[in-house]
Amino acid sequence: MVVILGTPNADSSEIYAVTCSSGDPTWAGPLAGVALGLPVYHILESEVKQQIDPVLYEQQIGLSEMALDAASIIGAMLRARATPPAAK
């Protein structure tokens, strides 16, 4: 299983991917110190979007990628997975 988030920015792109591997960074919900393991990319990506035709890639995501900041999201995406889970 993997996840793919469409969040809109570097933020919150972020917070939901260690929620997703590590557990819940803020310990205010119901993830918070369950550690998942799950691998979160963002649909953004490029290893998410080489995987998607890309006439409908272009259609549905096209837009919002350039409206987004993508290497910010990119980035927070990144060090969400580079980051070890304790240290999360």
Second form
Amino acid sequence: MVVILGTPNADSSEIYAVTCSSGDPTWAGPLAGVALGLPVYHILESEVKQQIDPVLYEQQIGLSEMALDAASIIGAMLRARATPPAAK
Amino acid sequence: MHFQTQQLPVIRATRYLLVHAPDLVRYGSKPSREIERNAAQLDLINSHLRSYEEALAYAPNQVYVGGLYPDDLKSVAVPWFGHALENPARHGEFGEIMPEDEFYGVLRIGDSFDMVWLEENFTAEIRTRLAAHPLLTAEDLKKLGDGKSLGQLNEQIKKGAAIPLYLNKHRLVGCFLHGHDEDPALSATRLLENLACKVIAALSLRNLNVASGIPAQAVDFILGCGEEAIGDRYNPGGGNLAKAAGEMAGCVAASGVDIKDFCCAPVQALTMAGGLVASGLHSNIAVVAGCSLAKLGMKYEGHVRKDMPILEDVLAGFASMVGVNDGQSPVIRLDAIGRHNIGAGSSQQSIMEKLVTEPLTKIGWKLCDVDKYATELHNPEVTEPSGSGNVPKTNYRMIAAMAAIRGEISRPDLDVFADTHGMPGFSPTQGHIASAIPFLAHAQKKMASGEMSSAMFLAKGSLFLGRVTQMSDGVSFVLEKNRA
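Right, and the form predicted together with its partner chain of this protein, after the form predicted alone?
Next comes the full complex, and the chain you just saw is listed first.
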């Protein structure tokens, strides 16, 4: 199982990515302190993009790709995947 | 479809109401669930509530009631909650920011079933102030009654027949009784939400009647587009808040009905009202929406975590008068209605194409021809701490990206387009209220002064939240300066 995010900015991407992998960093929801350990990627990351039909990707995601700050989102995803599991 | 200019409906006026309701935050959906799980959350919430003076001096609230123009926020230092405006007025050009104690009185005035009990000393305190309110009458004040004793309030609360109403965190000033012993659709918390929605819509409508020059008796139809769906357990959403608000506003000649479409109900209702006026069926249609009490404190955890005040402490409503072309008011371009049809697909791209490029193409306009786009205008200071991002900014960049794809602007100019044709988010996160309509009165004012020619109002609805479809919805219209 892989979690794919479509979040609109770096902050939200990092929060949701860490929530699905290491545990809710805000300690607000049911996944606080729960490290699911799931691999998490963003729809704008090349690892995901290269597995999708380019025509379909352009049709569904092209506009968002141009509108969103992809570089900062990808940076946030890299940080999130490097975050160690939260202490229980 | 082709319309003669004189057939196009106009928006005569729009008015707003904000109610500062910090002691009702505990009854918001999220806070009430968290308090039930852990009672200590109430103290945490109470320690992060704002005073009325702070809410009044909060720049985004002043934009909502017309004290500031949205773009004025660009020159207010951030965080906005840390930079109070000097000498803020309660009454802005488009509406007021009402304090909580007076609102409790208005709840009592709008209560047709003796469900709102207010304490007798408190009732005496607010009577004088409500008597000075320009939209309330002597008949309204009679409905306040004399109030109840503290003992009577405590008795109802103790036996579980009512929920308490507080002021300044700890002072018990009233209670709200359950409407039925067993029906969850008539519990005190649900009825509080519904009655709050009604009275805020009704006061907005009273203000609109004054502003539009269309007296209450001349309104012939009311479209309610607030989020609350009233009813009983056999038909939980089957009621009609439009007529309830109209009754309280004195619109005796009007009938009405509610429109439901999640956050895009107000824009749907405005386009429908335009169609009904253009058809000749009705002449003066009031489109009204009350508040969403359930959304108080919705993102409070993010605010508390950052040690900010809980900014979702206001209830919001609006009312807008759609009528026949008077040769002055801005027109709704019925030949440029954007609609998200069932087969369109739910990607952001599909929705934006349906709402923005398709309707503009129909009338031969480019994206750059629209002076301002009003989209989801959520205040980013509310949404960003909980990871929801800057919603209007994302929308404006999407519209700008569409302009770039169509070759109207170059890609490096995305931010310039977004800045010029967009605006900072300023609306309370009251669901339907935040979707485009907070800019209506501002646009009307700018068109009247000749500073603006056109604006597009677009809204999206998350139909999937109701779990019966994966779809979204969306609708848009172009408002244009009257060229008659």
